[in-house]
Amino acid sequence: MDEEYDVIVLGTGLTECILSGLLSVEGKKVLHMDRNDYYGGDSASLNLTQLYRKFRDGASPPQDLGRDRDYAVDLIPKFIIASGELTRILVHTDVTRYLEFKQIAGSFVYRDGKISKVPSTEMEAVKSPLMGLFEKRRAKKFFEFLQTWKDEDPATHQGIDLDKDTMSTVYEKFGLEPGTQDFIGHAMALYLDDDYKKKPARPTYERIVLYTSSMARYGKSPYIYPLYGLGELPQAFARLSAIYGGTYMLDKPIDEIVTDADGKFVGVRSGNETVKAKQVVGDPSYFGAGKAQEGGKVRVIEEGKVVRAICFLKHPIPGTDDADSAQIIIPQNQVGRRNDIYVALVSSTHNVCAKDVYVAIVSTVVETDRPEQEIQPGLALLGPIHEKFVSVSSLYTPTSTGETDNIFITRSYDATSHFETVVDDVHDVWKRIFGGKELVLKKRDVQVEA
């Protein structure tokens, strides 16, 4: 481990691969390393017996869930917007070669004690229960007007500015009752609570349309999944690093952050050996996680903590057509809370369970403390629950740039259902480490197989 390295990257979580991948197709000389035997740190699909080990102190899992090697079970569970900006660097950077993907069947949201789809076409819209008569051409004229919304032409603008009037001042426009605010806001704009409404509307104008043109592409929902589970795309854009050049160590325990005597970043012991690099990134849990380094340094501060339920069913979730993959929003307002609780389901047609098992995950932003107690709106629509684990995550985020210590951190995988955030914290980290310049991706005609 004498070598001197461009960059050392800890921990493989999807943000940390992603760009240790970027980096080595940038030139950079990079050394991977993760203190555990798999990839994917946090955002790692784990097989049976990792799961039971991490969740029952290594108790063997059950004969009746089947065999061990046919788990993949994700620890975080989000799903991939179909045209969202994962799905540009996959198609960008040419990983999409290493995965196989698989649609979500449907989404749903909860409203007035139960599940409704979230339309995917006019048709469902017309025939949707989420709106009455009168409220669905409210409804129609709304999306109209973002759908022919161009920003050079103000006779499309109908009065609206949408870099100064709220989202608020948009729906009274439009007269949208506060049930339509909620299927919008949270269902389509993925808002996990309500604050985008005191906002400027541009934020939310794009992701409704980031929505509808997801769903536009494959029809049932705006999701798509890779087979294997999530655990795969760390380890693909793990290959894109290897291809060019990176060099990982896995099972490596690090044991501290070597910086000189103006606290600038100088290497990683691991052991008895020092390896050298002029950058380091990666993830909080490396950087002490809330605790003060050597020299009292705190280098991540807890922003807040997420609760998140492993449940195995034997059957589909009741509601939902008998769809084999699913996710459900329950917003906040439904269930008297400040932050959306999700559902995410998933089968043993995305090769991730034992045949008849449903893998749901239910999560949300803990907000007292009872966390277990908070999901139980979500757990309640799951039926028969026939194995759960529960684990409540703490989520960490850098207290410096690193620019002057070239020390770049990561952020912890917050609570949201996508992975729109993860490309935001690759885009700031690159930013950061390299003073400034923006990562640009090329522009491809985005098409992932699915």
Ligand SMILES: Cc1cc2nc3c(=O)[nH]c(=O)nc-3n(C[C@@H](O)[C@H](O)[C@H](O)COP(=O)(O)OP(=O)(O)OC[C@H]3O[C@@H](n4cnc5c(N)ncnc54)[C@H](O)[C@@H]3O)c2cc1C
Given for the second form:
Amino acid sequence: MDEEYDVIVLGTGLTECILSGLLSVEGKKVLHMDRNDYYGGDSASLNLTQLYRKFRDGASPPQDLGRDRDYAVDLIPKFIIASGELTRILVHTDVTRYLEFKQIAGSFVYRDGKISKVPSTEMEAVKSPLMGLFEKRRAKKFFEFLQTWKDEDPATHQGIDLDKDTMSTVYEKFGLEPGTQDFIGHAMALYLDDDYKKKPARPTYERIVLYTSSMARYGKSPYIYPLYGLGELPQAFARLSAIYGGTYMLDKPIDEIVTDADGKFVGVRSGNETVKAKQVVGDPSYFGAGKAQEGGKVRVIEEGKVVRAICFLKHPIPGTDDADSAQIIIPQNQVGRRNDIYVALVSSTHNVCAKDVYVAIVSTVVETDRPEQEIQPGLALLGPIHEKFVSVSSLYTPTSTGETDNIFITRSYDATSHFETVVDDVHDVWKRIFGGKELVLKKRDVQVEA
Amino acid sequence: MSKQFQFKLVLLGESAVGKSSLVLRFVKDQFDDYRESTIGAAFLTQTVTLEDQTTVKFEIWDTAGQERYKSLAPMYYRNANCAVVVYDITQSTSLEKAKSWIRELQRQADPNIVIALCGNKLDLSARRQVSQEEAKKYAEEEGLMWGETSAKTGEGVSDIFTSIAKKLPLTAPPSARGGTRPGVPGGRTGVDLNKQANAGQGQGDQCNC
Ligand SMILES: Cc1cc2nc3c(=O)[nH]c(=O)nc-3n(C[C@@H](O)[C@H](O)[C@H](O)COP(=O)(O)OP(=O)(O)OC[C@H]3O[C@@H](n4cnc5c(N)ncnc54)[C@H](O)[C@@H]3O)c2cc1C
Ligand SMILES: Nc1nc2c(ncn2[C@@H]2O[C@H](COP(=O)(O)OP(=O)(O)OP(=O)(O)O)[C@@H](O)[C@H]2O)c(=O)[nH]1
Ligand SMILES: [Mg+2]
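Can I get the form predicted in complex with the ligand as well, since the one above is the form predicted on its own?
Full assembly next; the chain just shown is listed first.
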């Protein structure tokens, strides 16, 4: 390993793989390493053997679950928003060529002890039990207001200033009930808590527009999902990186981040080899996350925790019309919490498990010292749970931007149900690496031949 | 009416056995004596027309060098319909490497995958280290197709791809991903992001709630 690289990337999670791919396309000489013998890091999808190695101390998976190779169980539950930023990157880099996507069948919201479908057609909206008749009329006026809004045309503003008025003010103007506000703010704008209500309305407006345009794209839900699991996403971007010259080394222990006397990055040591590079990018686990600090520099800090329960079911989730995939949002108000609880369901339709098995992941931001109890309202919706793997993960964030030491650290995968914050992080790290230059997505040269 | 099929074909084998050269011969009928180790692999396709006018389009994936440090992503061969596992007849170690790829495919790939074992560099048979008998016997035991080729002279190259095209289960719907590609009977079941990205933008104002 005598060669010198422009950038060493540590960890093959989605954030690192997107960055690695984009850096290679940009012409950087990239070395991409991972301590694991599989791609994906914290955002991997595991087969049964890997899953039992991680959660059950290497016990062998029970026979009745079927074949190992049929499984790709996501560690982080997220869906892709059809009109969102990840979709844009996938299309611009042409990485879609390596992947195939399916819709998530339905998006549901929990209200007064029951779940209802988030309406995806006008017919469904009219029939939806989520609102009474008069509330539906008020909601209709509210959505029409959002739909017709044009920044340059004050006649469409109805006296509202999206940049000054809070979202609460907007809700009040249309006389929307608290239950409707929960539904709009959490099931459509996908906020995890209620802080957004006290802030200017524009971001909420944008999120609702994103949701409805994503919904309009394929019809059933605003979400799409890659066949064979989310772990395909990092692999696809890794291939992009490799095609543009990136070198890949999995199963490589990373023993030290080597710095010079000023603390500037020099290289990465694995065993008794040290590889040099100008810059390093990596996930928090390579920079001291979760380890006791021994005099070294504190490079990442914990911001909070997420609890996730991966559940195998032998049936679809009751009340979802036997959907083969779904998102269920339990707005925090409904269960007396600060943060929403999410349920994400996928199944053999997405080639992630054996036939007649359903994989549901229940997750939320940890608020107490008994995290497993916090997801109880979500678990209770699932019916009999065949097998359950619970984990509590810390969310780490870097303490510095990396501009002085050339060490650029990404963030852990948060509790949101989609990839928008992952793409935000990609943009942020890119800008730090390039001293303030924004990431501009260039269309890749198409190389189809013959 | 003639039928058209599309299949994903992956190449596996030790570095320098001639994977990229075989593809170059098959797709462009060219050969390059000083071919560099593959990076920047192109995405290649080639169509084979069979005697009954059925056309089989191969979507060919080269490794892009990810296998070099045992880091090939399972995504690479996950939904491949066929794999050409290449060894160099002048290097017996390359056959051992080919065997380990075949074991990996048998464990992780689609159970219906068609695997062809291909002994390349037939023009160098004076320096042969792997006998035809040995390779053929192994292929028979494992139920693989087998052939020898020279990417340099072109000998055997189209034969191996044509035999694969014939062997692929033409009447059965191809497996998951292959089956949902355009041009394949049965149509798409997935969603096409590219198409939507271009056409979809204006749809935002037409909510179907
Ligand atoms: C739970 C819920 C979720 C919604 N989600 C969205 C969304 O995601 N995106 C979005 O843009 N809009 C949403 N809406 C509002 C949506 O249904 C608007 O009515 C629609 O955007 C107006 O379109 P239009 O002008 O084509 O319909 P119009 O031509 O105004 O209406 C067509 C006919 O259907 C009736 N109608 C339409 N909507 C309703 C309704 N909601 N209740 C009762 N009668 C109705 C009208 O009275 C009219 O007779 C939602 C409404 C509800 C109640
Ligand atoms: N004599 C002879 N040389 C060949 C033949 N096929 C390939 N070569 C040569 O072998 C070398 C390696 O060929 P490649 O096609 O690059 O091999 P590869 O398997 O793609 O190698 P990697 O990309 O490193 O994995 C090149 O110098 C080729 O010219 C052949 O049939 N006969
Ligand atoms: Mg090659």
